[in-house]
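One chain comes next, on its own, written as structure tokens: the form predicted alone.
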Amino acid sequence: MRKVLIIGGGPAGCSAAHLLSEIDNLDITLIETSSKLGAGVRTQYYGGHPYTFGPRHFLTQNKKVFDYINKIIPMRNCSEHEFISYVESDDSFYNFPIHMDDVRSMPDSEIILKEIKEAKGVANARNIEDFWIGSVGQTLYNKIINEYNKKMWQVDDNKLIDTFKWSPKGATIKDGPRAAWDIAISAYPYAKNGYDDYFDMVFKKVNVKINTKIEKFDIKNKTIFVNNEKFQYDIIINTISPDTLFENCYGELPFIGRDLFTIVFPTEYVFPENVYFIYYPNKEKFTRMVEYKKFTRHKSKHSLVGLEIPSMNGKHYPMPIKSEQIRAKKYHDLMPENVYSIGRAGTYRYLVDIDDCIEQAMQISENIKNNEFDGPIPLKRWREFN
């Protein structure tokens, strides 16, 4: 009977136990330090009103996955959905992301379309601000991306943001369907508490728990210690940062966090049909609003809203920045034989959702059945990064 320690209890840890628990002869804990398995997907109330810690909705390209999670949580459909962006120096709401019917209808078109003619290509690009203007020229740029990934990052000049890969531009900025937006799978779960009963289900599975903080890591001989008690396992999944688990001996990875504002409105609903999220590309300090029911799909004639603040406030999102992605690298590569680290926080990369999560559980379940033990999980996705 081989031991196996998840650390974590967020979607990445949950997907990782509901898998792994498929697999005979595997004695499976899951450690969580805080009351509840499903971190920021956990359903969350105000008024009655069901919502997340920022919006949820599964969206995919990976039908294995999908069909996955819709088995086990029946999810929605919600490929109608509409995000829109509110361009202040227009006074006009676009598509999100940019769209070039958008484009075309923006007051200053003859200009950007110049630009994105003469625009000299992205070969030479450092940054995310070479890239974009690369791409679409300098107007463009200062009006959709210039001040939003000022403060989406926390940061004072967008040079600093060297990797770019993950940006939409080249699946967006075109005519005709925008790839990783218009073809993917997009879906909701249609229970009330969302994924809640996926998360849940861990307790039925697997050696759950929560309130449970880890004191001392010995990640090299697969060791950690709690309440003062030496535990010791033949895997481990890690779900959090990588440096906590090396004291942070080179260094601690920066991280974006979120402040979260619910608001309800005295109508049934307040953005337009279909319209989800509404994008805020302008120096107002928020950075998007989302109308929860469009994917709850919850009864009531008032609506609430989330509006969305970067800040330092808990660790959302990995810096897009090369040298923490080395950085974060360095901590992988200290992790020996059958240790795993999935997950957005556990592979340090920004662009990894629930769908990702699965995914990587996925490839580890497989390679923990076939005895194939590698280390971490590389990214292999639709999805690019640099």
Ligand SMILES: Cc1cc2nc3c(=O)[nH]c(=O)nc-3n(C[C@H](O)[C@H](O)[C@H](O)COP(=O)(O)OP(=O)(O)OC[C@H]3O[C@@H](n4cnc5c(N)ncnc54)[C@H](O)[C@@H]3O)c2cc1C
The other form holds:
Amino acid sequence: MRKVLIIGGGPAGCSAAHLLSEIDNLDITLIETSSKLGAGVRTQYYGGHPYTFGPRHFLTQNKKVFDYINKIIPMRNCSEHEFISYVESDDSFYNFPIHMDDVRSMPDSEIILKEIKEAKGVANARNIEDFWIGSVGQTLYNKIINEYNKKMWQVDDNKLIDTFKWSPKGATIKDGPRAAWDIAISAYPYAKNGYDDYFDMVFKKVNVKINTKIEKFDIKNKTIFVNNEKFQYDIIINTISPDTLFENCYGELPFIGRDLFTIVFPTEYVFPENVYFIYYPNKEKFTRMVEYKKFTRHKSKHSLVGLEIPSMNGKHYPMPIKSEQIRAKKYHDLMPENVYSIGRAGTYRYLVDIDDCIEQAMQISENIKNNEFDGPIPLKRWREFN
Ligand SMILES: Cc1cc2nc3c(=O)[nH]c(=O)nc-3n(C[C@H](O)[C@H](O)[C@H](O)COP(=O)(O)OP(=O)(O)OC[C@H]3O[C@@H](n4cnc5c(N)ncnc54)[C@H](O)[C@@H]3O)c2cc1C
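With the form predicted alone already on screen, would you show the form predicted in complex with this ligand?
Once more the chain from above appears, this time first in line as the rest of the complex follows.
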């Protein structure tokens, strides 16, 4: 019997617990500091309206991942979803991400189209500002990217963000309104309590310790201390920031957090039909709003909207800065064989969403089943620096 420890009970830790529980001869323990599993993806309620911390929309290009989750918690197709941005300088709403029809309708379309034609490309881009200006020109960058990125990453200058291939929405202008989305499966659980049943099933599958604090880590020896007691494992799957496992010996990895405000409006719907999110790329402090009932289909005369403000509260967004990515790699390099690090904080990659957590858990469970160790971050796509 091999003893396995999973650190953290968010989507990555819970997916690992589900998948590893299918493998014979593993004795699995999951440790979570809070009182519930699922972290920000867990459903909460305000005035009876179900919501999560931010949208937590299931968007994937991986059919295997979708089929897996859909079998356990049936998912509703949301492919009609539309995202829009409010651009204050034009007092207009455009699609998000932007596409050529929007550009043609802008008051300064002539200059923008000229800049797009003459854009020098991204081959020599050193930071996210070069990357976007090289893709779409200065005017469009100023309109929709500059302020949004600065508030998203809490920086005064976008030149500080020197990795940029992570942008999940892509820096290119799309050809039509659906071009960004038609390649992905867009879904959300049918159940009123969203993803919760998926998380709570973990209690039946493995030994779960909630409200539990790990006092000390000795990762080299795959050992942890809880209540002054020592526990040793054969395999560890970590889903929290890797600096925590090594007493920040190379310094603390920075993250951007979020404050979420929930607001009930006195109308059945607030956003136009099919609009799930609105992005705000101007001087306002918030980045995004989501109308939850578009996902949850909650029936009510009122509608709940979540408003996200970037802050330093919580370890939600690993910084896309090369020096910090290198620092994270130094921590990953300290991890011995049979210690894996998955999930958004665990890999220290922004480009890890719910579907990616599942995909990573699938990969490591394959490795564990086959007794293969492919490095602490198992998939090439996440191991690369970008
Ligand atoms: C506001 C917001 C909106 C998002 N919207 C979407 C979306 O629409 N679609 C999408 O696919 N993705 C979305 N994401 C991203 C996605 O939800 C995350 O990538 C995913 O939840 C990461 O899961 P995880 O298990 O890696 O980490 P987490 O969800 O952070 O879970 C980590 C867990 O570890 C626990 N923990 C922390 N420290 C310790 C410790 N020392 N010991 C034990 N346990 C510990 C935490 O309490 C937590 O439960 C969003 C993220 C945010 C922040």
